[in-house]
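One chain comes next, on its own, written out as structure tokens in the form predicted on its own.
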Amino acid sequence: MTGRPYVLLSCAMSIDGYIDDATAERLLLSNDADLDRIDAVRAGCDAIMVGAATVRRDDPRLLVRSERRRAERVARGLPPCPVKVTVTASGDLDPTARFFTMGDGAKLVYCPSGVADKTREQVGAVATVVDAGDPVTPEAVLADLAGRGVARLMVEGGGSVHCQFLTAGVADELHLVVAPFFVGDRRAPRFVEDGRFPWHPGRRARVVEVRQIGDVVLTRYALSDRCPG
């Protein structure tokens, strides 16, 4: 396999751009119909990535929920669910998190060289730990994933990971869902952090779809020429 994987970013946010609130409980932004759409997108990918902060805060399973979609993947010679991927700067991961314990598929953890030994001690028994250099860059992660046969990567957050892929210019498509309410708390995390992005007033991203899904709105943006119309 040559070239990097196709990178699809997926995010839900409030009207004022927040992806969570400042409480300990996870803020639900999508509705059931949109969560089913996300499940279908997951089923069409080879790997799903979230940052280590998302693993710690949200404890996601990152599995294809639909039994029919899992069966369709198996019929195509694929594992029931995509490979799970996370990136950690500190190596502080709990091996009992659902990211590691749920699903029989491969789990990959990318970390800087300086914490590789620590990360292997923490989760080496339940995942493959990859020393991705220092600092870990999206380009390094994508190159390694390509070598493992990953052709299509879905990045589900959080904001720091999305920001890194966007500012590096290695995102091909963005699915952005807006929930019909405000968070209004600057302590809460936003969709992206400050940065220099390839898309700006002089270079606008291309909108390829706008769709109402119940009470939320999905906008699909093409961020590269690799994204179909």
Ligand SMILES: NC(=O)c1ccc[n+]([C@@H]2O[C@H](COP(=O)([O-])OP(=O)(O)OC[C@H]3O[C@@H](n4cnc5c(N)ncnc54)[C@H](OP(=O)(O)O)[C@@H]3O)[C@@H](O)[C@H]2O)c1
Second form
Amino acid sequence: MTGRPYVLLSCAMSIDGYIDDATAERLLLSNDADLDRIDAVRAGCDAIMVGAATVRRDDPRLLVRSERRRAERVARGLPPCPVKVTVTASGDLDPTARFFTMGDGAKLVYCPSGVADKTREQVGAVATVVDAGDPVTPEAVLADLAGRGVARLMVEGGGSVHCQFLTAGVADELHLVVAPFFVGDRRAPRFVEDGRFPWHPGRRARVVEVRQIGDVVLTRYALSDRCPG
Ligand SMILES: NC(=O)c1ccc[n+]([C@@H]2O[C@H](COP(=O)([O-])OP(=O)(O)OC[C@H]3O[C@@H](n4cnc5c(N)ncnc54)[C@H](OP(=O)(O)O)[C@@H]3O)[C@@H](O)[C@H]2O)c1
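Other form of same protein, the form predicted together with the ligand, not the form predicted on its own:
Starting with the chain above, the whole complex follows.
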């Protein structure tokens, strides 16, 4: 495969831009209908990526939930679920996390050279650990994924990972869902951190869709010319 994978970022946030609250509980921002939409988007991708902090905090499964969608993928010659991808600088990952234990598909862990041995000790039995150089960049991850046949990557957060793909200018599409409430606590994480983004008042992103899904609103932004619509 030539070129980097198509990169689709997906995020749900509160009206005031928070992607979680500051409590130990996982904050539910989407609703059932939106979670089903996300499931369909996942089913259309070759790989799903989250940062290591999201693996630790949310313990997500990152699987295609719908049996019909899994069967459709298999009928197309694909594995039932996309490859799972995470990135860590600390190597501090628990092999019993659902990221590793749920689903039979491939799991990839990208890390800097300096922690590759430690990361392999931690999760090498349940995932493929990739020494991605130092520092690990979105471009390096994408180049490696392309080499593994990944043509379409869904990045599901958290803020640190989203921010890096956006500021590196390697995102093609953003699905941003706004939940109808405020978090109102600056200790909570926001969609992105400070940074220099390719989209600013002088270069506005293109809205390709706005859809109400129950009580949330999805806005789809085209971030590159590769995004259709
Ligand atoms: N609302 C949503 O749509 C949504 C979706 C996903 C997550 N979340 C929320 O987002 C929050 C977590 O976001 P976050 O920004 O704190 O963390 P994150 O993006 O999930 O993960 C950050 C971690 O990933 C690793 N990492 C990121 N970039 C790296 C790089 N270039 N090289 C090496 N390692 C790298 C590091 O792991 P190490 O710490 O292991 O070094 C870093 O601490 C949680 O509260 C979660 O609930 C919300």
